[in-house]
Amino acid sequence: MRRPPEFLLRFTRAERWVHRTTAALMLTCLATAACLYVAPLAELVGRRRLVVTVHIWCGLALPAPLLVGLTSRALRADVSRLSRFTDVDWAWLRAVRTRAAERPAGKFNAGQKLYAQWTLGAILVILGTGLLMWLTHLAPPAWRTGATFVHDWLAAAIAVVTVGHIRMALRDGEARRGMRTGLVDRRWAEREHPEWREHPQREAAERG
(Lines of atoms letter the chains of each structure in order from A and count residues from 1; the text may use other names and numbers.)
(Lines give C-alpha, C1' and ligand atoms only; values in the text may rest on other atoms or scores of the structure.)
Protein backbone atom coordinates (compact mmCIF):
# COMPACT_ATOMS: atom_id res chain seq x y z
CA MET A 1 0.00 0.00 0.00
CA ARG A 2 1.31 3.43 -0.93
CA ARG A 3 2.25 5.54 2.07
CA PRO A 4 0.15 8.72 2.33
CA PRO A 5 2.13 11.93 1.88
CA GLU A 6 3.59 13.68 4.90
CA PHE A 7 3.29 17.41 4.57
CA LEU A 8 5.77 20.08 5.57
CA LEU A 9 5.13 23.75 6.10
CA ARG A 10 7.08 25.58 3.39
CA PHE A 11 5.45 29.01 3.33
CA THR A 12 3.48 30.82 6.00
CA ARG A 13 0.32 32.80 5.39
CA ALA A 14 2.29 36.06 5.37
CA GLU A 15 4.71 34.78 2.74
CA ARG A 16 1.90 33.58 0.50
CA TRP A 17 0.11 36.92 0.87
CA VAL A 18 3.25 38.81 -0.21
CA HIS A 19 3.69 36.55 -3.23
CA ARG A 20 0.07 36.78 -4.36
CA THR A 21 -0.24 40.52 -3.85
CA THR A 22 3.04 41.29 -5.61
CA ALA A 23 2.05 38.98 -8.47
CA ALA A 24 -1.34 40.66 -8.82
CA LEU A 25 0.23 44.13 -8.91
CA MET A 26 2.92 43.06 -11.38
CA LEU A 27 0.44 41.37 -13.72
CA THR A 28 -1.81 44.43 -13.58
CA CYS A 29 1.14 46.67 -14.48
CA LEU A 30 2.04 44.43 -17.41
CA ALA A 31 -1.57 44.24 -18.61
CA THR A 32 -2.09 48.00 -18.44
CA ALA A 33 1.28 48.61 -20.11
CA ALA A 34 0.18 46.36 -22.96
CA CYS A 35 -3.05 48.36 -23.25
CA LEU A 36 -1.02 51.56 -23.48
CA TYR A 37 1.60 50.43 -26.01
CA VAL A 38 -0.13 47.83 -28.21
CA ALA A 39 -2.44 49.72 -30.58
CA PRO A 40 -5.10 46.99 -31.05
CA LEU A 41 -5.41 46.55 -27.28
CA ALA A 42 -5.52 50.30 -26.75
CA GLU A 43 -8.40 50.59 -29.22
CA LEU A 44 -10.20 47.62 -27.69
CA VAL A 45 -9.95 48.83 -24.08
CA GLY A 46 -10.14 52.58 -24.58
CA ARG A 47 -10.35 54.80 -21.45
CA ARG A 48 -6.64 55.60 -21.68
CA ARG A 49 -6.67 57.98 -18.71
CA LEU A 50 -8.09 55.28 -16.43
CA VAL A 51 -5.57 52.73 -17.70
CA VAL A 52 -2.72 55.18 -17.03
CA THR A 53 -4.00 55.84 -13.50
CA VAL A 54 -4.26 52.13 -12.69
CA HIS A 55 -0.79 51.52 -14.14
CA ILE A 56 0.80 54.29 -12.09
CA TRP A 57 -0.75 53.39 -8.77
CA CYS A 58 -0.13 49.67 -9.13
CA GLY A 59 3.48 50.47 -10.00
CA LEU A 60 3.88 52.69 -6.95
CA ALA A 61 2.40 49.93 -4.79
CA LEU A 62 4.77 47.20 -6.04
CA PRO A 63 7.23 47.41 -3.11
CA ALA A 64 4.45 47.67 -0.49
CA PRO A 65 3.65 43.94 -0.02
CA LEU A 66 7.29 43.08 0.67
CA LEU A 67 7.75 46.02 3.04
CA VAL A 68 4.62 45.05 4.98
CA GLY A 69 5.53 41.37 4.90
CA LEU A 70 8.91 42.03 6.49
CA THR A 71 7.09 42.19 9.81
CA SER A 72 6.92 38.38 9.51
CA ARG A 73 9.89 36.52 10.96
CA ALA A 74 9.44 33.69 8.44
CA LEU A 75 9.58 36.10 5.51
CA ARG A 76 12.68 37.81 6.87
CA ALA A 77 14.35 34.42 7.16
CA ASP A 78 13.49 33.56 3.57
CA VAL A 79 14.67 36.96 2.33
CA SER A 80 17.99 36.23 4.03
CA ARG A 81 18.17 32.84 2.30
CA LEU A 82 17.34 34.32 -1.08
CA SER A 83 19.98 37.03 -0.77
CA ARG A 84 22.92 34.66 -0.12
CA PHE A 85 24.74 32.37 -2.54
CA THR A 86 26.40 29.33 -0.99
CA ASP A 87 28.56 26.45 -2.22
CA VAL A 88 25.37 24.44 -2.70
CA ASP A 89 24.06 27.08 -5.11
CA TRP A 90 27.22 27.03 -7.21
CA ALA A 91 26.97 23.23 -7.30
CA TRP A 92 23.35 23.55 -8.51
CA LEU A 93 24.43 25.88 -11.32
CA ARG A 94 27.18 23.47 -12.37
CA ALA A 95 24.68 20.62 -12.36
CA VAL A 96 22.34 22.63 -14.58
CA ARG A 97 25.17 23.48 -16.97
CA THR A 98 26.22 19.82 -17.26
CA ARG A 99 22.60 18.61 -17.21
CA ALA A 100 23.28 16.40 -14.22
CA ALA A 101 20.29 14.57 -12.74
CA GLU A 102 21.14 15.42 -9.13
CA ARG A 103 21.01 19.12 -8.33
CA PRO A 104 21.70 20.05 -4.72
CA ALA A 105 19.54 22.83 -3.33
CA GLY A 106 18.53 24.32 -0.01
CA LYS A 107 15.07 25.66 0.64
CA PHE A 108 15.55 27.69 -2.55
CA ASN A 109 17.72 26.62 -5.45
CA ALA A 110 20.13 28.96 -7.22
CA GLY A 111 17.67 29.63 -10.05
CA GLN A 112 15.00 30.75 -7.60
CA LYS A 113 17.51 32.99 -5.85
CA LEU A 114 18.59 34.61 -9.11
CA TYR A 115 14.96 35.15 -10.11
CA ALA A 116 14.08 36.73 -6.76
CA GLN A 117 17.12 39.03 -6.83
CA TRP A 118 16.50 40.02 -10.44
CA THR A 119 12.84 40.72 -9.72
CA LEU A 120 13.64 42.95 -6.76
CA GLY A 121 16.19 44.90 -8.78
CA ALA A 122 13.80 45.20 -11.71
CA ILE A 123 11.03 46.53 -9.46
CA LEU A 124 13.34 49.21 -8.04
CA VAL A 125 14.54 50.30 -11.49
CA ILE A 126 11.07 50.24 -13.06
CA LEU A 127 9.73 52.26 -10.13
CA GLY A 128 12.53 54.84 -10.34
CA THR A 129 12.25 55.31 -14.09
CA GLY A 130 8.47 55.44 -13.84
CA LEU A 131 8.68 58.24 -11.30
CA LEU A 132 10.94 60.23 -13.64
CA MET A 133 8.40 59.78 -16.44
CA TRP A 134 5.44 60.71 -14.23
CA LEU A 135 6.89 63.59 -12.24
CA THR A 136 8.36 65.52 -15.12
CA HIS A 137 9.77 68.29 -12.92
CA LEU A 138 12.20 65.89 -11.21
CA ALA A 139 14.67 65.71 -14.08
CA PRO A 140 15.70 67.42 -17.34
CA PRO A 141 14.27 66.18 -20.66
CA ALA A 142 17.36 64.11 -21.49
CA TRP A 143 16.98 62.15 -18.27
CA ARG A 144 13.29 61.57 -18.93
CA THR A 145 14.08 60.31 -22.42
CA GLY A 146 16.60 57.85 -21.00
CA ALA A 147 14.18 56.83 -18.27
CA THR A 148 11.48 56.12 -20.85
CA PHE A 149 13.86 53.95 -22.87
CA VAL A 150 14.96 51.93 -19.83
CA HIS A 151 11.40 51.67 -18.49
CA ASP A 152 9.96 50.36 -21.75
CA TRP A 153 12.64 47.78 -22.46
CA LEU A 154 12.82 46.62 -18.87
CA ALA A 155 9.04 46.17 -18.87
CA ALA A 156 9.40 43.95 -21.94
CA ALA A 157 12.11 41.93 -20.19
CA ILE A 158 9.93 41.58 -17.09
CA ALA A 159 7.08 40.28 -19.26
CA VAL A 160 9.32 37.63 -20.83
CA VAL A 161 10.77 36.53 -17.48
CA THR A 162 7.30 36.45 -15.91
CA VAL A 163 6.01 34.17 -18.67
CA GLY A 164 8.99 31.88 -18.05
CA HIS A 165 8.29 31.87 -14.32
CA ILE A 166 4.65 30.94 -14.89
CA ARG A 167 5.60 28.16 -17.33
CA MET A 168 7.98 26.63 -14.81
CA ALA A 169 5.36 26.84 -12.08
CA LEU A 170 2.83 25.07 -14.29
CA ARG A 171 5.25 22.16 -14.63
CA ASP A 172 5.56 21.60 -10.87
CA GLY A 173 2.25 20.99 -9.15
CA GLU A 174 3.84 20.43 -5.75
CA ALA A 175 5.60 23.80 -5.88
CA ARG A 176 2.26 25.40 -6.74
CA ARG A 177 0.61 23.66 -3.82
CA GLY A 178 3.34 25.01 -1.55
CA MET A 179 2.55 28.54 -2.64
CA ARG A 180 -1.20 27.94 -2.61
CA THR A 181 -1.56 26.15 0.76
CA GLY A 182 1.85 26.54 2.36
CA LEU A 183 2.31 22.75 2.57
CA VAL A 184 4.43 20.40 0.44
CA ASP A 185 5.02 16.66 0.36
CA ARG A 186 8.10 15.72 2.38
CA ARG A 187 9.27 13.37 -0.39
CA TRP A 188 9.13 16.23 -2.89
CA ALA A 189 11.13 18.44 -0.53
CA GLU A 190 13.77 15.75 -0.01
CA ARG A 191 14.05 15.20 -3.76
CA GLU A 192 14.01 18.81 -4.99
CA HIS A 193 15.60 20.55 -1.99
CA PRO A 194 17.80 17.90 -0.33
CA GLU A 195 19.94 20.47 1.51
CA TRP A 196 16.96 22.13 3.15
CA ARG A 197 18.08 21.30 6.65
CA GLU A 198 15.38 23.20 8.47
CA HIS A 199 12.48 20.91 7.60
CA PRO A 200 9.70 21.79 10.04
CA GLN A 201 7.68 19.06 11.66
CA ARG A 202 4.39 18.11 10.05
CA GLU A 203 1.74 20.60 11.06
CA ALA A 204 -1.60 21.79 9.84
CA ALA A 205 -1.58 25.04 11.78
CA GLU A 206 0.45 27.83 10.25
CA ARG A 207 2.93 30.04 11.95
CA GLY A 208 2.73 33.75 11.24
The other form holds:
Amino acid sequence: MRRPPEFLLRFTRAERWVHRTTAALMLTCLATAACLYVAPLAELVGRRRLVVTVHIWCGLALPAPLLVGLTSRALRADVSRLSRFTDVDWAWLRAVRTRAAERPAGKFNAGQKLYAQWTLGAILVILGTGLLMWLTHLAPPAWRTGATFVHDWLAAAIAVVTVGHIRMALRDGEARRGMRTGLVDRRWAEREHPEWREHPQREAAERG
Amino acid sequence: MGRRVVLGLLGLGAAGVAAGPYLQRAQDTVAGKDPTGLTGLLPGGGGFRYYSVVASVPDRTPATYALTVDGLVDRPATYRLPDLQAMPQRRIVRDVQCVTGWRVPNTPFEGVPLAHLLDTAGVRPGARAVRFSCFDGEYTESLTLEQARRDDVLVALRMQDAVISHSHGGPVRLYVAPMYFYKSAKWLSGITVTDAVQPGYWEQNGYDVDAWVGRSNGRDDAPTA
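Right, and the form predicted in complex with its partner chain of this protein, after the form predicted on its own?
Starting with the chain above, the whole complex follows.
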Protein backbone atom coordinates (compact mmCIF):
# COMPACT_ATOMS: atom_id res chain seq x y z
CA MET A 1 0.00 0.00 0.00
CA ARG A 2 1.38 3.41 -0.98
CA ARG A 3 1.34 5.97 1.79
CA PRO A 4 1.22 9.73 1.05
CA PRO A 5 4.47 11.37 2.22
CA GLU A 6 2.75 13.72 4.65
CA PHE A 7 1.60 10.76 6.73
CA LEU A 8 3.45 8.55 9.20
CA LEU A 9 2.46 5.01 10.14
CA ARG A 10 1.71 5.12 13.88
CA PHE A 11 -0.21 1.89 14.44
CA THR A 12 -0.16 -1.26 12.30
CA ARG A 13 -3.30 -3.21 11.58
CA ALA A 14 -2.42 -5.74 14.31
CA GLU A 15 -2.03 -2.99 16.90
CA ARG A 16 -5.31 -1.38 15.94
CA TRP A 17 -7.11 -4.70 16.28
CA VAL A 18 -5.58 -5.35 19.69
CA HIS A 19 -6.79 -1.92 20.81
CA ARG A 20 -10.24 -2.40 19.29
CA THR A 21 -10.92 -5.86 20.71
CA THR A 22 -9.52 -4.99 24.15
CA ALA A 23 -11.69 -1.86 24.19
CA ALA A 24 -14.78 -3.81 23.14
CA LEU A 25 -14.18 -6.47 25.82
CA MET A 26 -13.49 -3.88 28.51
CA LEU A 27 -16.57 -1.80 27.64
CA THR A 28 -18.72 -4.95 27.62
CA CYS A 29 -17.36 -5.87 31.05
CA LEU A 30 -18.13 -2.38 32.37
CA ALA A 31 -21.63 -2.35 30.85
CA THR A 32 -22.54 -5.81 32.18
CA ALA A 33 -21.06 -4.90 35.58
CA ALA A 34 -23.33 -1.86 35.66
CA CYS A 35 -26.32 -4.09 34.83
CA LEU A 36 -25.38 -6.37 37.73
CA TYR A 37 -24.70 -3.76 40.40
CA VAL A 38 -26.52 -0.51 39.61
CA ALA A 39 -30.00 -1.20 41.01
CA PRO A 40 -32.11 0.75 38.44
CA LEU A 41 -30.19 -0.87 35.57
CA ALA A 42 -30.47 -4.30 37.19
CA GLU A 43 -34.25 -3.86 37.47
CA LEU A 44 -34.44 -2.71 33.85
CA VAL A 45 -32.32 -5.50 32.37
CA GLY A 46 -32.84 -8.49 34.70
CA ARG A 47 -31.71 -11.74 32.96
CA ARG A 48 -29.10 -12.22 35.65
CA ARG A 49 -27.61 -15.50 34.46
CA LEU A 50 -27.11 -14.29 30.88
CA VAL A 51 -25.51 -11.03 32.03
CA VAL A 52 -23.21 -12.90 34.42
CA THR A 53 -22.17 -15.31 31.66
CA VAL A 54 -21.34 -12.48 29.24
CA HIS A 55 -19.42 -10.64 31.98
CA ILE A 56 -17.35 -13.67 32.96
CA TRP A 57 -16.37 -14.70 29.41
CA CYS A 58 -15.53 -11.16 28.29
CA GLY A 59 -13.47 -10.80 31.45
CA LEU A 60 -11.60 -14.06 30.84
CA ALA A 61 -10.90 -12.98 27.26
CA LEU A 62 -9.57 -9.56 28.33
CA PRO A 63 -5.84 -10.38 28.06
CA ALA A 64 -6.24 -12.52 24.92
CA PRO A 65 -5.93 -9.75 22.26
CA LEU A 66 -2.69 -8.49 23.79
CA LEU A 67 -1.25 -12.00 24.09
CA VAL A 68 -2.09 -12.80 20.47
CA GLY A 69 -0.84 -9.37 19.42
CA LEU A 70 2.59 -10.05 20.90
CA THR A 71 3.31 -12.08 17.77
CA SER A 72 3.46 -8.72 15.96
CA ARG A 73 6.90 -7.13 15.87
CA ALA A 74 5.43 -3.60 15.78
CA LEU A 75 3.39 -4.28 18.90
CA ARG A 76 6.39 -5.72 20.72
CA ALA A 77 8.35 -2.58 19.82
CA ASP A 78 5.60 -0.38 21.26
CA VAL A 79 5.38 -2.53 24.40
CA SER A 80 9.09 -1.94 24.93
CA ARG A 81 8.59 1.83 24.42
CA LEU A 82 5.68 1.91 26.84
CA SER A 83 7.48 -0.03 29.56
CA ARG A 84 10.53 2.25 29.59
CA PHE A 85 10.41 5.53 31.50
CA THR A 86 13.19 7.91 30.36
CA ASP A 87 14.44 11.41 31.20
CA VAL A 88 12.20 12.73 28.43
CA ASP A 89 9.20 11.37 30.32
CA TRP A 90 10.21 12.99 33.60
CA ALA A 91 10.62 16.27 31.68
CA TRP A 92 7.11 15.79 30.23
CA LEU A 93 5.63 15.24 33.70
CA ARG A 94 7.45 18.37 35.00
CA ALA A 95 6.14 20.34 32.03
CA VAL A 96 2.57 19.23 32.79
CA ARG A 97 2.97 20.19 36.44
CA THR A 98 4.32 23.65 35.63
CA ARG A 99 1.90 24.02 32.70
CA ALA A 100 4.81 24.62 30.35
CA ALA A 101 4.02 24.63 26.63
CA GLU A 102 6.96 22.50 25.51
CA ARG A 103 6.39 18.89 26.46
CA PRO A 104 9.01 16.53 25.06
CA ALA A 105 7.86 13.02 24.16
CA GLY A 106 8.86 10.00 22.13
CA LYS A 107 6.27 8.00 20.23
CA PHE A 108 4.36 7.92 23.49
CA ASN A 109 4.35 10.67 26.10
CA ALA A 110 4.68 9.95 29.80
CA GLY A 111 0.92 10.17 30.33
CA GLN A 112 0.30 7.55 27.67
CA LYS A 113 2.97 5.30 29.20
CA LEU A 114 1.38 5.59 32.63
CA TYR A 115 -2.04 4.86 31.13
CA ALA A 116 -0.73 1.77 29.32
CA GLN A 117 0.90 0.47 32.49
CA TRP A 118 -2.25 1.19 34.48
CA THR A 119 -4.26 -0.75 31.91
CA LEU A 120 -2.01 -3.80 32.07
CA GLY A 121 -1.87 -3.78 35.88
CA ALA A 122 -5.61 -3.18 36.23
CA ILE A 123 -6.46 -5.99 33.77
CA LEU A 124 -4.27 -8.44 35.69
CA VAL A 125 -5.72 -7.51 39.09
CA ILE A 126 -9.36 -7.40 37.93
CA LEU A 127 -8.86 -10.76 36.20
CA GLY A 128 -7.17 -12.32 39.25
CA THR A 129 -9.84 -11.13 41.69
CA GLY A 130 -12.54 -12.12 39.21
CA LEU A 131 -11.13 -15.66 39.06
CA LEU A 132 -11.18 -15.87 42.87
CA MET A 133 -14.85 -14.82 42.83
CA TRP A 134 -15.75 -17.20 40.00
CA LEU A 135 -13.84 -20.35 41.02
CA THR A 136 -15.23 -20.36 44.51
CA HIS A 137 -13.36 -23.47 45.60
CA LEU A 138 -9.99 -22.00 44.65
CA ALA A 139 -9.47 -20.10 47.89
CA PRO A 140 -10.87 -19.72 51.42
CA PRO A 141 -13.98 -17.53 51.85
CA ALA A 142 -12.03 -14.66 53.46
CA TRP A 143 -10.00 -14.34 50.26
CA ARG A 144 -13.21 -14.19 48.30
CA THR A 145 -14.52 -11.34 50.43
CA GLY A 146 -11.22 -9.52 49.89
CA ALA A 147 -11.28 -10.26 46.17
CA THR A 148 -14.84 -8.94 45.90
CA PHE A 149 -13.80 -5.78 47.75
CA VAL A 150 -10.84 -5.17 45.40
CA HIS A 151 -12.89 -6.13 42.31
CA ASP A 152 -15.66 -3.63 43.20
CA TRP A 153 -13.38 -0.68 43.90
CA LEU A 154 -11.03 -1.37 41.01
CA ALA A 155 -13.99 -1.67 38.62
CA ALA A 156 -15.14 1.79 39.69
CA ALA A 157 -11.61 3.15 39.21
CA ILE A 158 -11.36 1.54 35.76
CA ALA A 159 -14.68 3.14 34.78
CA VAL A 160 -13.43 6.59 35.85
CA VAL A 161 -10.04 6.24 34.15
CA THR A 162 -11.65 4.86 30.97
CA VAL A 163 -13.96 7.89 30.79
CA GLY A 164 -10.83 10.06 31.12
CA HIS A 165 -9.13 8.10 28.32
CA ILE A 166 -12.12 8.62 26.01
CA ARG A 167 -12.26 12.35 26.86
CA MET A 168 -8.59 12.76 25.96
CA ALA A 169 -9.22 10.98 22.66
CA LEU A 170 -12.23 13.17 21.91
CA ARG A 171 -10.04 16.25 22.30
CA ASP A 172 -7.45 15.11 19.73
CA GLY A 173 -8.79 14.17 16.31
CA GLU A 174 -5.36 13.34 14.94
CA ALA A 175 -4.66 10.85 17.72
CA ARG A 176 -8.03 9.27 16.99
CA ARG A 177 -7.21 9.06 13.29
CA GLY A 178 -3.97 7.31 14.22
CA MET A 179 -5.91 4.63 16.08
CA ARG A 180 -8.62 4.42 13.39
CA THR A 181 -6.54 4.35 10.18
CA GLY A 182 -3.04 3.82 11.52
CA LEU A 183 -1.74 7.02 9.89
CA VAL A 184 -1.02 10.43 11.45
CA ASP A 185 -0.01 13.78 10.00
CA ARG A 186 3.77 14.20 10.00
CA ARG A 187 3.51 17.77 11.36
CA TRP A 188 1.30 16.57 14.23
CA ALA A 189 3.88 13.91 15.07
CA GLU A 190 6.72 16.44 15.02
CA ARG A 191 4.76 18.75 17.30
CA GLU A 192 3.36 16.18 19.77
CA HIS A 193 6.04 13.50 19.64
CA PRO A 194 9.30 15.23 18.63
CA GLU A 195 11.53 12.41 19.98
CA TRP A 196 9.67 9.65 18.10
CA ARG A 197 12.22 7.41 16.32
CA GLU A 198 11.73 4.32 14.22
CA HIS A 199 13.51 2.10 16.76
CA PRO A 200 12.53 2.12 20.41
CA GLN A 201 16.15 1.57 21.53
CA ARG A 202 17.27 4.72 19.77
CA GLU A 203 14.36 6.66 21.26
CA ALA A 204 15.50 5.73 24.73
CA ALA A 205 19.22 6.04 24.09
CA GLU A 206 19.32 9.54 22.66
CA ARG A 207 18.39 11.01 26.01
CA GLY A 208 20.04 8.40 28.19
CA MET B 1 9.08 4.11 36.93
CA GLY B 2 8.43 1.89 33.92
CA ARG B 3 7.20 -1.50 34.96
CA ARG B 4 6.92 -0.37 38.55
CA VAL B 5 3.36 0.88 37.93
CA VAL B 6 2.25 -2.60 36.85
CA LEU B 7 4.06 -4.29 39.74
CA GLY B 8 2.70 -1.67 42.15
CA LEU B 9 -0.85 -2.36 41.04
CA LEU B 10 -0.31 -6.10 41.45
CA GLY B 11 1.05 -5.54 44.96
CA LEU B 12 -1.81 -3.21 45.84
CA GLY B 13 -4.30 -5.77 44.52
CA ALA B 14 -2.81 -8.56 46.62
CA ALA B 15 -2.74 -6.34 49.71
CA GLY B 16 -6.35 -5.37 49.02
CA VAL B 17 -7.43 -9.02 48.86
CA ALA B 18 -5.69 -9.70 52.19
CA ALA B 19 -7.03 -6.60 53.92
CA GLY B 20 -10.38 -6.62 52.07
CA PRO B 21 -12.48 -8.33 54.77
CA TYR B 22 -11.38 -5.73 57.35
CA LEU B 23 -11.75 -2.81 54.95
CA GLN B 24 -15.20 -4.04 53.89
CA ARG B 25 -16.28 -4.28 57.53
CA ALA B 26 -14.97 -0.75 58.17
CA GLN B 27 -16.85 0.53 55.13
CA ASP B 28 -20.06 -1.20 56.29
CA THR B 29 -19.67 0.30 59.78
CA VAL B 30 -19.32 3.79 58.37
CA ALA B 31 -22.25 3.19 56.01
CA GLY B 32 -24.37 1.98 58.93
CA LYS B 33 -23.93 5.31 60.71
CA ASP B 34 -24.39 7.47 57.64
CA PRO B 35 -27.67 9.41 57.84
CA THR B 36 -27.42 10.76 54.28
CA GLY B 37 -27.33 7.40 52.50
CA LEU B 38 -24.54 8.69 50.26
CA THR B 39 -22.29 5.79 51.24
CA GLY B 40 -24.78 3.54 49.42
CA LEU B 41 -23.27 4.92 46.21
CA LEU B 42 -19.82 3.55 47.05
CA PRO B 43 -18.65 0.39 45.27
CA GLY B 44 -19.77 -2.65 47.21
CA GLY B 45 -21.99 -0.31 49.20
CA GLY B 46 -24.40 -1.66 51.77
CA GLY B 47 -28.05 -2.48 51.44
CA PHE B 48 -30.03 -4.84 49.29
CA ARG B 49 -29.11 -5.55 45.69
CA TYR B 50 -31.67 -6.34 43.03
CA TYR B 51 -31.25 -9.74 41.37
CA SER B 52 -33.69 -11.08 38.81
CA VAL B 53 -33.17 -14.05 36.50
CA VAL B 54 -35.67 -12.94 33.84
CA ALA B 55 -36.03 -9.89 31.59
CA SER B 56 -39.04 -8.41 33.32
CA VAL B 57 -41.31 -9.45 36.14
CA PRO B 58 -45.06 -8.79 35.88
CA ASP B 59 -46.73 -6.69 38.56
CA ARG B 60 -49.21 -8.35 40.89
CA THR B 61 -51.54 -6.07 42.80
CA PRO B 62 -53.64 -7.11 45.80
CA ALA B 63 -56.47 -7.53 43.26
CA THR B 64 -54.55 -9.87 40.95
CA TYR B 65 -52.26 -11.74 43.35
CA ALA B 66 -52.91 -15.42 44.08
CA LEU B 67 -50.94 -18.11 45.92
CA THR B 68 -51.70 -21.75 45.22
CA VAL B 69 -50.93 -24.63 47.59
CA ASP B 70 -51.04 -28.05 45.97
CA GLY B 71 -49.19 -31.35 45.48
CA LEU B 72 -49.30 -34.06 48.14
CA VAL B 73 -51.93 -32.35 50.28
CA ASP B 74 -55.49 -33.23 51.29
CA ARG B 75 -56.91 -29.75 50.67
CA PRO B 76 -55.29 -27.84 47.76
CA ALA B 77 -56.15 -24.16 47.92
CA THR B 78 -55.68 -20.78 46.29
CA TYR B 79 -55.29 -17.78 48.54
CA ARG B 80 -55.81 -14.10 47.84
CA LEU B 81 -53.83 -11.46 49.66
CA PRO B 82 -56.66 -10.72 52.17
CA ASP B 83 -56.88 -14.47 52.95
CA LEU B 84 -53.19 -14.50 53.85
CA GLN B 85 -53.52 -11.28 55.86
CA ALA B 86 -56.31 -12.84 57.91
CA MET B 87 -54.07 -15.75 59.00
CA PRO B 88 -51.83 -15.71 62.10
CA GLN B 89 -48.77 -13.54 61.51
CA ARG B 90 -45.27 -13.73 62.90
CA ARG B 91 -42.57 -11.02 62.90
CA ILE B 92 -38.88 -11.98 62.77
CA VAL B 93 -35.89 -9.62 62.89
CA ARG B 94 -32.61 -11.14 61.69
CA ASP B 95 -29.68 -10.25 59.45
CA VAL B 96 -30.05 -10.95 55.74
CA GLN B 97 -26.99 -12.65 54.22
CA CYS B 98 -26.52 -13.00 50.48
CA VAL B 99 -24.30 -15.77 49.15
CA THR B 100 -22.40 -13.14 47.11
CA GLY B 101 -21.26 -11.49 50.32
CA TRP B 102 -23.50 -8.55 51.16
CA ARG B 103 -25.31 -8.53 54.48
CA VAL B 104 -28.08 -6.28 55.74
CA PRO B 105 -28.40 -6.20 59.55
CA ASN B 106 -31.63 -6.45 61.56
CA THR B 107 -34.22 -6.65 58.81
CA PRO B 108 -37.81 -7.26 59.98
CA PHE B 109 -39.95 -9.71 58.01
CA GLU B 110 -43.58 -10.43 58.85
CA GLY B 111 -46.01 -12.98 57.45
CA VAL B 112 -47.71 -16.35 57.76
CA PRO B 113 -45.55 -19.18 59.10
CA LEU B 114 -45.18 -21.69 56.25
CA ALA B 115 -45.97 -24.47 58.76
CA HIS B 116 -49.43 -22.97 59.27
CA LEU B 117 -50.18 -23.09 55.52
CA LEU B 118 -48.92 -26.68 55.35
CA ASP B 119 -51.06 -27.73 58.32
CA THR B 120 -54.11 -26.02 56.82
CA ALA B 121 -53.57 -27.91 53.56
CA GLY B 122 -52.98 -31.23 55.33
CA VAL B 123 -49.70 -32.80 54.23
CA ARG B 124 -50.14 -36.41 53.12
CA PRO B 125 -47.92 -39.27 54.30
CA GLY B 126 -44.98 -39.83 51.96
CA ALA B 127 -44.39 -36.10 51.43
CA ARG B 128 -40.79 -35.10 52.06
CA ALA B 129 -40.21 -31.73 50.44
CA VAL B 130 -41.75 -28.45 49.33
CA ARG B 131 -41.22 -26.78 45.98
CA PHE B 132 -41.80 -23.06 45.45
CA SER B 133 -42.55 -21.33 42.18
CA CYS B 134 -42.70 -17.66 41.32
CA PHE B 135 -44.77 -15.44 39.06
CA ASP B 136 -41.64 -14.24 37.26
CA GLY B 137 -42.20 -17.55 35.44
CA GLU B 138 -38.69 -18.89 35.96
CA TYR B 139 -37.39 -18.88 39.53
CA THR B 140 -37.91 -21.92 41.74
CA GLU B 141 -36.79 -22.95 45.21
CA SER B 142 -37.15 -25.94 47.47
CA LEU B 143 -36.91 -27.01 51.09
CA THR B 144 -37.18 -30.34 52.85
CA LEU B 145 -40.42 -30.72 54.77
CA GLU B 146 -38.49 -30.53 58.02
CA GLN B 147 -36.85 -27.24 56.99
CA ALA B 148 -40.19 -25.88 55.75
CA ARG B 149 -41.80 -26.52 59.13
CA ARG B 150 -39.27 -24.41 61.06
CA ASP B 151 -40.85 -21.48 62.85
CA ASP B 152 -38.48 -19.00 61.18
CA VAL B 153 -39.71 -19.79 57.67
CA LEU B 154 -42.44 -17.38 56.55
CA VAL B 155 -44.64 -16.59 53.61
CA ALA B 156 -43.79 -12.92 54.08
CA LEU B 157 -46.29 -10.14 53.46
CA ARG B 158 -44.24 -7.33 55.02
CA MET B 159 -40.55 -6.43 55.04
CA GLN B 160 -38.85 -3.60 56.93
CA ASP B 161 -42.28 -2.95 58.52
CA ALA B 162 -43.90 -2.00 55.23
CA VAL B 163 -45.71 -3.73 52.38
CA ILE B 164 -43.14 -5.58 50.24
CA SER B 165 -42.37 -3.54 47.13
CA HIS B 166 -42.16 -5.13 43.69
CA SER B 167 -38.35 -4.87 43.55
CA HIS B 168 -38.10 -6.70 46.89
CA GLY B 169 -40.32 -9.52 45.57
CA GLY B 170 -43.73 -8.20 46.59
CA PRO B 171 -46.52 -8.49 47.24
CA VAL B 172 -45.58 -11.89 48.73
CA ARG B 173 -42.18 -13.56 49.03
CA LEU B 174 -40.70 -16.48 50.87
CA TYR B 175 -38.48 -15.79 53.89
CA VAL B 176 -36.09 -18.50 55.12
CA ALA B 177 -34.25 -16.84 58.03
CA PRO B 178 -31.41 -19.34 58.61
CA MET B 179 -30.39 -19.72 54.96
CA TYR B 180 -28.65 -17.65 52.28
CA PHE B 181 -31.03 -15.16 50.75
CA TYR B 182 -31.43 -16.96 47.41
CA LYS B 183 -33.65 -19.41 49.31
CA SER B 184 -36.04 -16.54 50.13
CA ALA B 185 -37.68 -16.59 46.72
CA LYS B 186 -39.20 -13.34 45.51
CA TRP B 187 -42.65 -13.03 43.83
CA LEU B 188 -43.92 -16.27 45.41
CA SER B 189 -46.93 -17.75 43.58
CA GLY B 190 -46.93 -21.49 44.22
CA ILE B 191 -46.23 -23.96 47.03
CA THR B 192 -46.19 -27.63 45.98
CA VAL B 193 -45.64 -30.47 48.42
CA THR B 194 -43.54 -33.19 46.78
CA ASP B 195 -42.01 -36.57 47.61
CA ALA B 196 -38.40 -35.41 47.04
CA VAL B 197 -36.35 -32.22 46.94
CA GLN B 198 -36.15 -30.75 43.44
CA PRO B 199 -33.19 -28.36 43.27
CA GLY B 200 -34.20 -24.75 42.56
CA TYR B 201 -33.00 -22.31 39.93
CA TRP B 202 -29.59 -21.35 41.35
CA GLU B 203 -29.12 -24.84 42.78
CA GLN B 204 -29.20 -26.26 39.26
CA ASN B 205 -26.36 -23.79 38.64
CA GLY B 206 -24.08 -24.99 41.39
CA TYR B 207 -25.37 -23.49 44.62
CA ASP B 208 -26.02 -25.67 47.66
CA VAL B 209 -29.56 -26.97 48.24
CA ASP B 210 -29.17 -26.90 52.03
CA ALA B 211 -28.08 -23.29 52.17
CA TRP B 212 -27.45 -22.72 55.90
CA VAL B 213 -25.71 -19.39 56.44
CA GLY B 214 -22.10 -20.04 57.45
CA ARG B 215 -22.23 -23.80 56.78
CA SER B 216 -22.70 -24.06 53.00
CA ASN B 217 -21.49 -22.75 49.66
CA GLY B 218 -17.93 -22.74 51.04
CA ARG B 219 -18.61 -19.67 53.15
CA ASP B 220 -18.09 -18.96 56.84
CA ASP B 221 -20.44 -16.02 57.53
CA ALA B 222 -21.91 -15.64 61.01
CA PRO B 223 -25.22 -17.58 61.14
CA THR B 224 -28.38 -15.48 60.79
CA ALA B 225 -30.59 -17.69 62.95
